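One chain follows as structure tokens, the form predicted alone.
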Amino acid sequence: MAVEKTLNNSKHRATDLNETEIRRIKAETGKPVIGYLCCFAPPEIISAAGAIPYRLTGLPGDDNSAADAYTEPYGCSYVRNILARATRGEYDFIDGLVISHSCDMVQRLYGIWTYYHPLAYSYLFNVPHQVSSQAQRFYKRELGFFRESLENFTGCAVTPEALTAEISLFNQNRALVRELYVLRKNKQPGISGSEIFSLLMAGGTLPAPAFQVKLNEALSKAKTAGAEKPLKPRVLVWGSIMDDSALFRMIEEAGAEVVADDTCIGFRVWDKDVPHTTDPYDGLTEHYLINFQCPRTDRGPGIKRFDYLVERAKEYSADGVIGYVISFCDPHKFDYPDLRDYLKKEGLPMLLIDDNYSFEPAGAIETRLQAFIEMLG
């Protein structure tokens, strides 16, 4: 069947891709590489401190026994996914490790990883719940710690210069990968869906002057893109971590296009720049903890909340919502009987995906995502 061969084809992805291109340039320049897991503590700190932000992936699918050991079998099994390969040492070109309290698993995966595997460098990154004035505050404080830690780690002084530059770096990115976004609302889009996506993924996995030459290949391939192919049902991927493209060529495999996406690792974190403002730091909280746009942070009651979603369907004509959720992912699970709902009275069908990090029963998604294309069309 064709989503075996996607399966089969995604959980080589990080290893042969990623991982071997971090070590090779890691090799080159001899900078050290930091492993981060969430955009919290923003990675543009990272790189003006002389490190390599790296993102830490899993592999959907791949055996998790080796965490079983350290933590429940009911936990999270993206968390403990990343667990197990770090028990198995499959992360040992990092020397650091950065960690944000997104949730309560990934915090706890912490205190094990840096217990038992302990690394050159550790940082628990602390982020308030709320976008209150007083949550804003300490979020600043937060990343002023953060900045202390990494420059006695690296020896590096990070100036306001160096990191307003770095700023301005990943803003060139934001923009291109803004630029590729809105090809995707033509009828013939240039680029799929799961093209974006694996390129999104090589944004947290490189140098950000190296994922700007992938950008602008992808961005000059996609402008001269013009087939004619036959139109397909248009719909937006919405949901917790995905850090492989597997679902979104699942739901091509099956008959339609994903035009958008809100995921972790996709628009959320390209859609809107860092703003420039005198203190940097401003302008990090403005973007990573006011405008990220996670259901672990608290933005008040009501359904209003979800008006972007609604906004970004309807600016890229989704014919309808496809929602991926993890097992025991509490913040997106509590905030999708309401999506739902707010989503029906706009007139965008919704279909969730419940899986534990697997793909698995591969059949049984296919059939479900078959059938909700089908009704689209």
The other form holds:
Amino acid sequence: MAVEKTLNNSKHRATDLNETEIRRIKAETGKPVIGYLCCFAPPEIISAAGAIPYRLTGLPGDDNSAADAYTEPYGCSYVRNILARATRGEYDFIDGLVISHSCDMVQRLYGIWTYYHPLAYSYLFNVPHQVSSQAQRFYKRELGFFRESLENFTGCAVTPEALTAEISLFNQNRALVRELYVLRKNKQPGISGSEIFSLLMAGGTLPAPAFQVKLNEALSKAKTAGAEKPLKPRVLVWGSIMDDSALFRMIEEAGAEVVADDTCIGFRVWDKDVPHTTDPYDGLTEHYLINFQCPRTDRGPGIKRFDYLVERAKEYSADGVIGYVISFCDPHKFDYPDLRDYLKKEGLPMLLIDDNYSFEPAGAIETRLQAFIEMLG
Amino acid sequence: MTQSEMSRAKRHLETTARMKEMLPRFFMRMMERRFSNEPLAWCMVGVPPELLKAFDLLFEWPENFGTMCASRLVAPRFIEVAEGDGYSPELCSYVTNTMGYCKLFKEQGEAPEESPLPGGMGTPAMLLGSGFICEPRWKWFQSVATRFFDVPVYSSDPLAPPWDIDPTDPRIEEHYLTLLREDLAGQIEFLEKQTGKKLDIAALRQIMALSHQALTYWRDTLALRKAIPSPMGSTDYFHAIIPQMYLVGDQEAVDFYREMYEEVKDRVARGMGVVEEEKYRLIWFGLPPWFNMGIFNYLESLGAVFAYESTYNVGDYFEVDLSDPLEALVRRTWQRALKMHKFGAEAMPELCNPAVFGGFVGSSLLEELTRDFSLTGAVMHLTRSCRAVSFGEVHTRNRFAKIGLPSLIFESDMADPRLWSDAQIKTRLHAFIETMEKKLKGAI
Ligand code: SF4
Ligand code: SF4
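Having seen the form predicted alone, please provide the structure of the form predicted together with its partner chain.
Okay, now the whole complex, with that chain kicking things off.
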């Protein structure tokens, strides 16, 4: 099975490649690396504090047994994988850790990880589940506490100027990612879903300037490619965290084109700029709390909370939606029935892949993908 | 599981037996009010019941309804309907129980006949959620209002400081207290709008005073269980929480807990235990299997009695100044958060709101409990569909291992009996009792 081979072959795994790269960058710059999970604690602040933000990723399908000594078997297998890797010392290149209270599982991972394997620096960035005005005020105060804790660790003050400069730099990358996505609206996209995914994986792990180089390379290549490609059914991928391109490749092998996505490491992170505000922390609040679309945030009842997704599906002329949920992922699993029904009403069929963060058995997933894609075709 | 493997609980106290008359009386009163079309709120544990009472609002607890459906073995029916609708079997079975119930309710235009309460939960006019403890708790009402009842929702979102932050730092304290105050103000604003009434502060003060009297008796009753033999077991404990959920702030609830306290005190004075020969004294972690509460009696038949439970306890009773009852509500939540923090909130950081009863003992409280309650072992129920409450059990087991107290983790669920594997669970309980026995004899 092609996918199995790729998953087990570490040379191709984005996580491994990025980790090799960060070790090199760390040695070169001498800057501390702050590992983070989820996007609520802004990497812009970490950079402005003189550290390197690095989005920690896992290895799907890997052995999670090292986590058993500290935590229950019932829990998000991505989170268990992160804990297993931390326990085995595989994140030895990070100097500090920040975990945002995005979902229950991630929040509890923080407590267990730092209790058993303390780090020189660690911070739980507490995030309200809502976007109410009190939630916004709490989030903004929390940004301040986070900044202070980083300053204490790195010894480098985060000036408003430095922060604004980082925001601009990150925004430049956001604009380039959006440019790449626009190309996917073409009938024959010049860049495949799996290619763009691997690129975005690097976006969480490389310092912003280095990522910009990669983005520019990809853009010039994508602008010229695609014209000769055959027309295929177009799908949007929605769901839990994916830090391996396996599903994208499976979809492509099954004969469809992934033209858009709504996942943690995907477009969610890049689709909007951090607004420039007089007080940069207002802009960060607007971007990371209010605008960041993740089902862990309560935007009230009603299907309107999925409007952005339906609009995206239309914008990219998607023929259907493939959902991917990891076992025990409450935020996504709760939303699935409402989302599926809304999409159906809009004429968009949806297939749900429920996975334990292994993409196994690949044969069964591939069969379901093929049947769905045939139906779209 | 087969139905015959499930058994209802046998209780030991006369006071809890009297609930059989008290609760139907209460539910009848509620039904009458419902029939006169008074608005009904569905609420979640975490919403201060005292506040609901101060608005003289009719309320229902879907979580508690889940426990009732579980104990009548009708939960699987509702859960299967929800699963047919696309809800994963991994999701909280209280939630899927509600979702299946709602679907049938809407289809049939009335409470499904399997409903354990006559008239079921009724049609809500509003939903008051709370994200305290877990994520499913606000996704739940979001989905109910999206799919079934298009009514206004307010979800409270209390947060608590993580275990490695100093909550006594005045700036941190203010950071969290501000959120708690604003969140409470939001709840009140919502309730005022939905009920068309102004909050009656004097009534709230009075209700809180009565509620705290009841909680004081409850706390003191629990402390009496330090006695050997333990005068009260888990079957009484888990049932005795219901009056505080429904009758909070009523003199009837105060009387109930006072009578229970007196009965338990009397049993201590007379040396009356739950079983004839108490050999093992246990602590229980997690939600109970509501569909098979007889498992506690089964353990009692082997000489094992639970003297303490991690869920619903009010070892978190706090003195609060009722002159400003709103600030008292905030301070009560905050004190709870501080206590959780002090006793180890690394595995379960958010359990800060003691509105009804809290749960989970912090990991550094274990030594104290082991000593004070003369424990010989710990049994933990790993509920597959509620990770929120069971997460941290492996960590707790590690902490107990340090103290040298044997512990057992067994897997099942709080509401879904399909996850109960009787023979396997009993085999494991037996093996655990043997381990405790060896330990008591000094063999290990
Ligand atoms: S996959 Fe789901 S449960 Fe796991 S970390 Fe992400 S949101 Fe949380
Ligand atoms: S704490 Fe557990 S049982 Fe209660 S609502 Fe949350 S997941 Fe369900």
